[in-house]
Structure formats: C-alpha cells, structure tokens
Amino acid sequence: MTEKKQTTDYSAIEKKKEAATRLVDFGETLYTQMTQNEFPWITMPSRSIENIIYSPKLRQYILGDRRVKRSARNIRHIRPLSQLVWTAFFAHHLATNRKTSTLRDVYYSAQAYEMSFKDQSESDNVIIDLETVTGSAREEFNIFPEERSAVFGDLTIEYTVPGYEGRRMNLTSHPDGLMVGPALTYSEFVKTSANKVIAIEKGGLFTRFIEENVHTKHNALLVLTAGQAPRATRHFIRRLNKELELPVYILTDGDPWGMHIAMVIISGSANAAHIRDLTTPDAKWSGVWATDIQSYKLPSIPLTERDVKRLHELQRDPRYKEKLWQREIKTFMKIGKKAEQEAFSRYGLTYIVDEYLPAKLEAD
C-alpha cells in the first residue's frame, strides 16, 4: 500500500498562484504601456504550423524562437487583443476568488460584459493566446472543458477546492467511477493499493472492467478517456505515473483514431505545443493493434479512405517513428480493416478480462 501523502506534481496550488501572478503581470504591463503614452502591445510565441516542432527530448511538439506582436496600433489588431485582455481579466476573476468554469462559460460570460466573440471556437482560440503569452495553462486558471472522463479504483484523495478541503474519499466509491473534473484533478493523492494505471478508450469496457474487478484482480487504477483524452484527463494521467510511479497502460480501438488517442496520452499534440506537464512518455499502447485483429480473428470492417489518409499522416509522423508504430501502420494498411474494443465479446463477455488484458500486461 503506498501510503505518503503527496504533493501534487510541482504544488498545484503554487501553480495557480503563479498564474495569477502572470496575469497581473499581464495587466500592468500593458498598463505602463499606456500611462506612457503608448499604444498597448504584446508578442507571444507564433502558434503557426511552421513554428511547431518536434523535440526528441521532451518527446512532445513544442513552440519554436519565431513571435508575434499584437499592438493597438494596428487597427487590425484591437479586436483579438481586446479580447485577450477581457479574457485576462476574467481569468483573474477566477484565480481570486477561486472559482471555475468550463470553456463554455467563457464564452457566455463575455456577453455580460459586452465582449464579442463569433463563437465558441474563436472564444476558445484566445483562451489559447492567454496560454501563449502568460505561460501558464487554462485549468490554472480554473478553466476547464466539459466533464466526461471518469477515474474507478483504490486511490484514496484529499480534495483541496474550497468547502470540501481536508475531506477525503476512495475513488471505489462509486460504481461508475468519479468524473476527473477540477476538484479531482487538483486533489492530494493519499493512498493507494494499485501499481498500474489501465487507461480505456471507451465506456462500455471501462464499466465491464469495474463489473470484472479489473481493478482488485490487476491492482490496477482505471481511467475512462471517453475518446481523446481531455487535457485535465491527461494531466491526472500524468500525475498518477510521474508522483505515485505507476505505469501507465492504453486500451483503445484498434484503428488509426485510436493509436492517435493513445499518442496523445503519450507525447501530446501539436494544438498543446504551448503546454507542458500533459504527457506521460513512459506510457505503453497496449492495444487493440492490428496485429490483434489477425492473431485473434477479431471482427472487422473496411478501413476508408478517411482511415488509409490519417494512416500516411501517422507514419510521416516524428511521434510515430518507433518499431511498434511502424509495424502497426504497415499491418493496417496490408490487412486495410479495423476493430472495435468490443470485438473480443465474440469469444464472450468477459474474454478480454480474462485472456486478452492479461496476456498484454505479461507481455510487457
């Protein structure tokens, strides 16, 4: 049983004062800027496909030397500027008084203040901008996207939002697991009897491991990604390998959506470039490969043109460069099928639980 209360992974809570402290930072800034008769200006690392590069050593994409400036000067300009500035200040609002709010928000919350956005989308992109520029991530400022991953086993956590500090709870206490939202993602682990993470694609598996005592049979921690993994997702992942030392495993379709899926659990995305702490290199895909769907006759459908394209974009890709990954791009597109998670249940319900999960746990 580990059993040492740890500090999150360089003080969550460290992380967010520093966060706000960037933001004021910000706001001074552009401040003293006009108190001396300047127009405001910033410049920010260039978000551009040219300035995202691949670094071996992180084993993630990172922003390269090249910057942008914004400056009220160019009437062009004033509006994303502006809205960066609300959306400062907004965030501040947050960090102060230590509240959250979903991404969604946000973009609601602006028309109170007569602040414009097209839609969500452009909202999102200068919540982005504000990444960029402070170097400090959203959920640091309290922002978070739409709960729908979920997290199932014997971790005991110790919340530290507000109202709920100090109390603790296992995350075996409800049956369909506990959603990673931010009061979770920002908890102090306590204990924890497990020595392995199984993170799952889908959430029909997810509720059949819990039904199967995935978790108690394999000592294992399970976490539902409900597709791409969202960023908090990925950062609890993250903290789960990096503080408690657990080896991470990935479950997902055998297709290429799903090796994508776990290579952004892996080494990250290009749209994350800005960002660091949301990767865990050591984490091994597990499955579903394409060699799977030959050595176990799984049930399969054509693979589209849709899936033969991403496949050529993976294999020219630096993150994919490795044995295993060429291998299984190479047997997708010669076998040209795929397969759904669910496709062992034509051995039974619980095949995957009792050969298939095993079988790869060993392997390793």
Contents of the next structure:
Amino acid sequence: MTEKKQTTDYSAIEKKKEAATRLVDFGETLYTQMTQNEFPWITMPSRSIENIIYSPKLRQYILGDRRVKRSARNIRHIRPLSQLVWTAFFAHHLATNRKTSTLRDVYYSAQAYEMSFKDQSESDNVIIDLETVTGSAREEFNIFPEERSAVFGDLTIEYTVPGYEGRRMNLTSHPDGLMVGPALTYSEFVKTSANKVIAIEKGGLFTRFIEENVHTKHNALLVLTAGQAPRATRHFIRRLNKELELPVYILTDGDPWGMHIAMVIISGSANAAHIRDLTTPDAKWSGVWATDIQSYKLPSIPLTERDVKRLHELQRDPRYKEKLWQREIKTFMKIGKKAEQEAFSRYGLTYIVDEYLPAKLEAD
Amino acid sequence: MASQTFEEISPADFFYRNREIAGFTNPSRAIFAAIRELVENSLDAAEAFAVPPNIYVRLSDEQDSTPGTYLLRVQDNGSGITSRHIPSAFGQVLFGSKYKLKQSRGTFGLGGTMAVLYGQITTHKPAQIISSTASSKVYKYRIMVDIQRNKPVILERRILLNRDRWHGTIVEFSLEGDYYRAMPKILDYFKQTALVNPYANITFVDPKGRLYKFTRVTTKMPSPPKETLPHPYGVDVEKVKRLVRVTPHNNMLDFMKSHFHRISENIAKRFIEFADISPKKNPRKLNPQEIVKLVHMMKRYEDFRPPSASCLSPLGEDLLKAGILKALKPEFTAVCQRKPSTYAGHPFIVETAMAYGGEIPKRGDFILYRFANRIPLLYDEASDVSFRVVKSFNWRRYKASQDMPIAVLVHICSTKIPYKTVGKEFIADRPEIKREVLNGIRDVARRLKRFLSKREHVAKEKRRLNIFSKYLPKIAKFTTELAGREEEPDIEKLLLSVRKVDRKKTDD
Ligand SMILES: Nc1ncnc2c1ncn2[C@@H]1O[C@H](COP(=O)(O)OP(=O)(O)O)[C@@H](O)[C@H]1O
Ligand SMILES: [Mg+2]
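Now the other one: the form predicted in complex with its partner chain, given that the block above is the form predicted alone.
Once more the chain from above appears, this time first in line as the rest of the complex follows.
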C-alpha cells in the first residue's frame, strides 16, 4: 500500500489559485497603464520556432530568452491583445464560478461578448498566448480540450471539484475505465496498490487488458491515451509517476507515429514548450519496437512514403538522440515494415498479456 | 450561251435592296435607326440655327393597323427646310446639305430618307413633313418615295400662315418595328445623346405613354464648325478634276492658294516648284496625266501646314463634364480634350473622360461610352477602336480594376469619321486616331489614379481608426472586470491621439 504523498512541485488547488492571481495581475497591469494614459502593452516569451529550444537538462522543449511586446498602440496588435484580455477575463470568470469550459466553448462564448475569433484555431492560439503570459497551463484556469482519455486500476482518488469535494472513488469502479477529465485532473490521490503504470495507445487493447485482469496480474494502473495523449492525460501520467513514484511503460503501434506518441508523453511537444509539468522523462517506451517485429515474427505491413519521411525527421530530432530510439528508427528503415499492437493476436488473444508483456516489463 | 439581261437601279433602289448597310437590319434595329436618324437631323438643324435644341419624339401604336406598326413623330426647333427642298430631303437618297467640309452628324444624305423609305415599304403609307424657316409661311407636305427613280412623289402640299415665326421641322410617318426589343437601346441612345449634347432638351414618349425627359443643364453651345477647303493630303484625282473644271483662276499659284486648305503664297510657290509645274500654267489646261502627277506630289510634299481645327466643333471640357455630371452623377470625373490632329489629311480631335461611382453600374467591366461628332455609338462595340484601346489598356498601373464602377468616354470629332459602315456604328483602327485615344485615356486615367489613391488612403485611415475605437474600449472594459475595479479607465485621450499621430508612427 502506498499512502498519499504530497510532492513539492504539486498541489492542484495551489496551482489554480496561483493561476487566478496571475490573471488578475495581468488585468491590473493593463488597467494601470491605461489610467496613466498609456496604451496597454505586455511582453511575453516568444513562441517563434527560433525561440523553442530543447533542454537536455529538463529533457523537454522550453522557450528561450527572446521576448515579444504586444501593444494596443500597434494596429496589428490591438485585436489579438483585446482577444487575450477577453480570454483572461473569461478564464477568470470560469475560475471564480468554478466552471470548466472546452476550447470549443471558449470559441463560441466569445461571440456573446462581441469578441470575434476567425475560427477555433485562432482562439486556441490566444489561449496558448495566455498560458505563455501567465506561465500557467490552461487546465489551471479550467479550460480543457475536447479529446478525453481514460484510466483504470486500483487507485483511490478524492474529488476537489464543486459538489464532489471529499468524495472518494476507486478507479476500478467502472469496467470501461474513467474519463480523464477536469474532475480527475484536480483530484487528490489517496491510495493505490499498483506498482506500475501502463499507457496504451488504442482502445481495443486497453479493453483487452482490463478483461484479462492485467491490472491485478501485473499490479498496474492502465491509461488509455487514445492516440496522441491529450495534455491533461500527460499531466495525469506525470502525477502518477511523481506523486506515487510509479514507473510508467508505454505500449504503442510499431511505427513512427506510435513511437512519437510515446515520446510526447516522455519529453513533451514543441507546441507546449511554454508549459512545464506535462512530461514524464523517466517513462519507458516498451513497444511495439521494430526489433519486436523481427524477434516475434509479427505480421507486418510495408512502410509508406510518409512513414519513411517521418522516420527521417525523428532521426534528426534532439529528443530521439538516445541509443534505443536511434536503433529502432534504423531497424524500421532497414526492414521497411511496421506492425500494429493487434498483430500479436496471431498467437492467440491472450498472448500479448501472458507472454509479451511480462517479457517487456522484465526487460526493464 | 444564255442571254444576259442588264438593268440599271437607282440609288434609292440600291439602298432599298441593301438596307442593312444603313442600319435597317431587322424590325428592332430599324426602329432604333429611324429614331436615331431623325433625332440627329434635328440636332444638326438646331445647331445650324444656333439655338439650343428642343426635340420632341413620340412613338405611338398605329390604331387601325397590324400590331407592331407604329407612328413616329419627331419635332424640332431647328433651321427648317426651304420649301422646294423638303420633298427631296425626305424623298430622295443621297440628297443633302451636309456634303461640306465641316463637322456634322449627317454625312451621306441618306439617314432621313432611309427612315421614310423603310416606313413606306413596311406600311405603304406616305410621310408627312411640316417645316418652316421662320418665314411667314409653314409648309406641309405628304410625300412618298419613288424607289425605282429615286424621286419624291408629292401627294399633297399645303401652305399655312406662320404668325409667330416658328422655325423647325416636324416629320411623321408609320413604320413597322419591334419597339420592345429595341427599347433598352433606344433609352440608352437618348440618355447618351443627352450626355453628349448637354445643351439640348429631349423628350421621348413611348407607345405605353411613358415620358422620358432629358433637360438641358446649360444653354452654352460649342462654337459651330466653319466650313473649310480640302487639305492637299485629303484629296484625290477626282476631286482635283472637279476643281479644275470650276476654277475661276488661270494660274497654278492662285489655284493652289484659293482651293486648298491653309496654303499661303510661299507654300504654294515652293510646292509648285517641288511638283515641277510652272506657276504660270493654267490649271484648266492640266491634262489627266498632269492631274494624277499633281495629286501624287501633294501626298509626297511634307511642308504643308496641318489642317486647322476650325472646321471641327468638339464639345469642350466644360460641356463634356456637365453632361457627365448630369447623366451619371459620379463621385469623380476627369475630362480631357486632345490637341487637333490629322489622319489622311482629315483633321480630328479626340475628347476623353473618365468617371467613377454615382450611377455608374458595377458590371464587372469598364463601361465604355463611344461618341462621334456628338452622336452616341451603340452597336458593334467590340469592333471599335476605342474598345480595343480600353481592352488592352494597362489599368492596373492606374489602380483601377474591372470590379469598380468606372465609365470611360471617348468622343471623336472629325470632318470625316472613319466609320466602317454607313450605319455609323463603329470606328476603324486608324493608327493616328488610336494613338490619340490612347493618350487621352492615359491623361484621364492618371487623374483617376490620384482620386483612387486618395480614396483608398481615406478608407484605410477610417478602417484604422475603426479598429482602435472598436478594440480599445473592450480592453478597458475587460481589464476593469479582471482587475476587479469599479471604474473603467478613460481612454478618450488615447483614442484622440491615434487620430492626431500620423500613420508611420503608429504602425511601427
Ligand atoms: N429636321 C431637319 N431640319 C432641317 N433640315 C433637315 C432636317 N432633316 C433633314 N434635313 C435636311 O435633309 C437633308 C437630308 O437628310 P438625311 O437624309 O438625313 O441626310 P444627312 O443628314 O446625312 O445629310 C439634310 O442634309 C438636311 O439638309
Ligand atoms: Mg441625317
């Protein structure tokens, strides 16, 4: 039994409070500028390509020192600046009313305030600006993406969201797993019997693992990433790793895209270079490897042109410079093949659970 | 060998058989052509009398005839026609008073009679002409055309008293036609005629009794053209032969000086030397070879003075502008009168104008109004020299594009407009004319460009200010709420400052 732990870099409630204060400070700064007959302006770290740097120390992308100024005096800045101010206002409004909103909701809500966004990608982008300005992740001011993933296993959590404060829940309560949404994101971890986390790319395998009792056989918490893991899920995995000190294993398809799903959980994405606490640098990619395709003689399909192009990109990517990754990229290119997780079914439905998984976990 | 039969036809018979070359192609074109020919005669007549034209045109359904038969009546306040010429003026083709070397609308002595002739062959009814030259009498004729002999047949002639010294002409006859198909063109015709004759009052009543009234904006008329002598570059052997036959002079020097345009004693002397003819030679004794040689030398001699433009009567920039303002009510107009120029010995003047906005429709293309000797040209636009110039013009350079409401006007005046047909619809591609049209369009396009740039600048400035006054208040409002303040900051000063600061500083 692992008891509830409080790590130094984390407290959901604290972080949310902090985010709310930063929003108010932001408003205060601009307000004061205007009372002094000054056009409101701000500076923030630049998110341009040249300013996104890979930090070997943090093992993730970060923003460099370059900063940009946004001023209402500039005809090209005033609209994005006013959108930023509105978004800050809206986020603060959500926080004070303890409501959450999706990225899409934000886009539509703007219209009620006669703030216009050309499309959702414009509003998404302004939300990223707001993260950059305040240094808080959007989840901390209650804005969540639509995609949601799931978790299953013996972990008891305690809710902190309105109406559920203090209520506890064991994550084996529902056989389909529980959605990693705002409520779970801000729950406190109470206790768990698990000694590892297995993150799985696809829903089919996630369900199979539950049916085959992988969680008890292997004492594991199962996380479904449903493709590229959403930020909330990456954050959640990090918490399992940091707060509960559970090692994390990632299972994906055996192709460059699967590889990258694992890598983003481990080292983050360039898009989130302005945000910390989304990565799990010690997580392991357990397969399907290119070398597994060979050693398990898995049914495979030829790489497409796009796959090969992607492999070349990954080969040059600073996140992929370690031996394992380079070896697997080379093997993929050598054999010219890829395989899906389902390929193990050729050895029977339970083979992946009974043979492959233990071998992989042991290999660690 | 089959025997051939020969016959001779009269000019009236020729035009009866080939009426399409005079514009009487089909029932819709015919009704347009008839109205137009009579209106143009009326305009000529009023200008000849130096009075601002008052023209009244009425087209009505012929009651007791087959549908599509109309009664056309055109009345003017022009010079009138002397009694003895009335029958021939309307009953004989190629009879007219405008064969002179000066600018006029009519040229061939054809239009009025063709209209009457067309009416006669479609309805078999006589035409009625009432006219007075402000004398004590008014003459009233009923005539028909003897087509085979090209002669008028007088059915009735009456003389009335003219107490108030009325002057003018009333022409009335029946014709078949298709008014409803011709209507758009006819209305365009009146509108454009009013534009290019802004000193005229024109009234048109259509068969439905609808009244279209175009009121003059000025009584100022362009100065009338003076009759001129032929320029040596513009004559041919036949012309010189005729002059030789009638000249009262018996030496070449006087002959040249008095029968040709702008020839001084000096020029005459030098030319005769150049042509290798004795100055003492009696022109009446020139033999055919010598006449051919003389004409040939005239074309080769380079030092004749260019024709003067006194025989021309362009509209002038002020009148053209007034006409455009009245007809199109544009936001912007530029007009240009080019210097007189010549082609093949014929003087001509090009006037151009460009207008933007107002009642000019957006048709996805520039709207071209073509005029020649103050008449609008409405058909066969694509074959016209001005159309080609407008098409190949580099509009982009002048910031203009086809989606803007832009009208281009080209007016060409000449003693001899190089029409491609007797129907007077479009003008041939003479390089000299083309060049002048192009230069004229360039001139007004430059001014259009300045207007468009300024307009764009104003619009841009307005957009800029709009952006500030739209977003700054929002920033003020939301930061106030965010900061939990009661009172919004006063941003009036900031908004005022964007107004004052010039653009460069703001857009840094
Ligand atoms: N409304 C009119 N007023 C005065 N004269 C006219 C009028 N209509 C025609 N005429 C005379 O009749 C002549 C013949 O007219 P028309 O056949 O139209 O030939 P054109 O106009 O080409 O000379 C004109 O030259 C003119 O002298
Ligand atoms: Mg005529």
